[in-house]
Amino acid sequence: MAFKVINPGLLTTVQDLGRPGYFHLGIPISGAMDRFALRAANLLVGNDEDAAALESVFMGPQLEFEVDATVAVTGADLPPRLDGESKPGWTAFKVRAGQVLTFDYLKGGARAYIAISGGIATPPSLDSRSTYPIGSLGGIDGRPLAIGDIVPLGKGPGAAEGRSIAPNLRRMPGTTAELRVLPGLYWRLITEAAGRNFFADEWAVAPEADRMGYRFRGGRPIEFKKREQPFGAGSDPSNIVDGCYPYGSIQVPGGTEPIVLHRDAVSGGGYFTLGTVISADMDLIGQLQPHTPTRFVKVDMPAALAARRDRRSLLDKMRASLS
């Protein structure tokens, strides 16, 4: 059971909910960039919410089924078609041994997530499927998808065709995104200034966004309090003696651009960090294009915490919604 990749796309990769617990072995969580869109396809076809599928980047793969399979792709503005029909997103539809599936342009977000009956059974490396190519962990020999590639399914009855999440319970950003930051350990080292113009500038992704991380730019520089480096950590006020980077902090190397950390950034560095993007907003920063306008809210450890229960009655009801 597997299909055949005709062509990959732009940067398309296997990947599920991750690789947890070797962080403090300097190796990166990984997994889907947006998990509610992850999760939302494995359920629409029937899979376990964890199952590997792939996670294409602004194009679609076009790819040739050997076996009859359900499909379901969500995320990102990327509407499928089966041999040149179109399909519906967050929509399982049927696919045929022998049929193509290929995607129209790009209509929104970044991100889309194909989910297959049964997941992709590539061989897990650290217990996970998901593709780290820095580390040549998972997915097919730790790449992104090539031409050629064959790619092997795991067996599953699949979910009824039709099966659809509704437009309420997708999530998706703004037309300006609003990213919620809880301020850090090292927030002390920059002016009061500073930390308002932070969160009043408007920001931009810059082209340098990938999967270790997302660049900000067009805000104000970040002023630093005066103070004598300690040893070891550089002449630059941005540099610090090396400290861990927790998932989502951000960090801004000469006090310039800000660069938010994301599924494969390392654990540790000598930047300073002004604090973190809270989890329940992180999948939201998988689906930004490059120039979407951004603005950093400030919020304390009880907003946090809400919004991460925000964020699990939301799965709560997509999975109701299903059951």
Contents of the next structure:
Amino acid sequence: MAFKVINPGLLTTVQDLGRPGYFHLGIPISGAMDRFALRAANLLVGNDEDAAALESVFMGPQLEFEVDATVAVTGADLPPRLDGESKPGWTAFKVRAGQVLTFDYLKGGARAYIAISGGIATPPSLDSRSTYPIGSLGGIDGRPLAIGDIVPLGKGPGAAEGRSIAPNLRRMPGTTAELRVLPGLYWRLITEAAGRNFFADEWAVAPEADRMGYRFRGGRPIEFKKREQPFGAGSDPSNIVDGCYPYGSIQVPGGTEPIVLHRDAVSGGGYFTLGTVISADMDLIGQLQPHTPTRFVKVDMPAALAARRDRRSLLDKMRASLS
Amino acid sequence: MKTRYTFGGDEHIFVEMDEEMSLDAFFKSLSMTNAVRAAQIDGFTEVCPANASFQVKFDPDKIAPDDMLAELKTLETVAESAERRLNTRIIEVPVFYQDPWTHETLMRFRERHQDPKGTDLDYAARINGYDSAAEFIVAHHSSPWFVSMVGFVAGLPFLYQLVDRERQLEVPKYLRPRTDTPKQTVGYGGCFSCIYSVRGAGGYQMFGITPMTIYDPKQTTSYLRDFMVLFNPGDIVKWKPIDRAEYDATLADVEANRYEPLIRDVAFDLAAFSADIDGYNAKLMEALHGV
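Switch from the form predicted on its own to the form predicted in complex with the partner chain and print that structure.
First the chain shown before, then all remaining chains and molecules of the complex.
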């Protein structure tokens, strides 16, 4: 029970909902960058929401199935083809042993999730199959898929063909993005004008955007209040005594290019952080392509919690629509 | 020392014990971290201790952020009265200073460094008032170090020098971070030494390399079979300078899974240490080597 990787695409990794609990040792949660899309793909094929699936960036893989299975592709608009025949996204379809799954060019978003009935059954490490390449954990030998890999699958009955998620419940990224930010952490180190500029300026996703963090450029440099650097911090005004980084926190090394840490975040370091992207908008970051115009929108805690409730309600509606 | 609480989005609270680094700030952070773990607050997910701060992750669907904040603040008084004493380990870490691999790497990224004409060690020696790299190296390995944080990437220890502040070495980070650092490089940034657990990006100055694996996800290394990460916050480290021949021999032993690092149980008492730093360090060395 497996499939064979004919071509892995640009970067395809095994991901589930991650390995919480080891961030204090520098091992991040990892897991799907767009968790909503992973849950949806799994539910469509009849898996548990937290089963392991494939996350493909920008380009789909070519996979040859050794068994009959049910497959669903969610997240980015990366149209699947089965033996050349077009298949719909966000919809379950049957695959027979010997058939080959390929993908058209990316039409929108950045990361597609490919769930297969039974789930991917690579050996878990620290209770998760999520691939964390820096630490060689999860996936296949801790690395992304490569040509010729035989990827094991678990047992699963597979849901019926045609199960689909209604378009109003799919989360599709637009051509521009707004990321809601709760200011805090070391916000106090920057000038008032720098704080205003950060939210007023238009930024764009930089090419250096990956599972560890998304970098943005195009806004004005951050100016710091004058202060004597505390002992142990280092001499640059953007330096602090190395501390923890929350997931979603925004650091601006040297005051120039903000980086939003994501699922494979470094757990800490010596750069100041000015706030954190709220939990409701983390999935969206995983779907942003390089050069996407982006604005950071200032919110307070009640707004962050309201957005979180909205996300929760969308997830509940999606679940209900499939049950 | 003034404690500062701040939210990191809707899922984290970041608590800074002090802006500057000190063992007092570290011990207070460690005490609070332990108190948070013991309190078992409903909705608490995990806690990460850092050098002079810590971070709590929580589930805002289970506990309101303001309630979580209030719970943490009540623990501060408990932490303040906690004794600044640890039962811990002292670990000897062999270091091949001025090795060819970090040298090759630092030459490759020279344009990102404050002093493009010298080496990282020459630069660090000069700005810390030493006449030569050799003298600086002696200052680096003569006293023990304290693991004040584990993180950045998997299993990377940050180490704080157990000497009075006047003698502490301080260097800036690279002007722009490197995209490559050899695995097990012994680095330095701000007032912290570190060991890069894996190969990858880095901004700390590079002084040498250890043959000792400190992170092993396969858990085949003889001393990492129980857990893949060697270091814990609170561990004490003593660098041991070695030459190329000893480096090669130790590396061969590590790779053959027959290396046993020198590790001894030891207690660390902050008040006793602060009262007589050199005397206390001498006792730590006795604990490591036996008398």
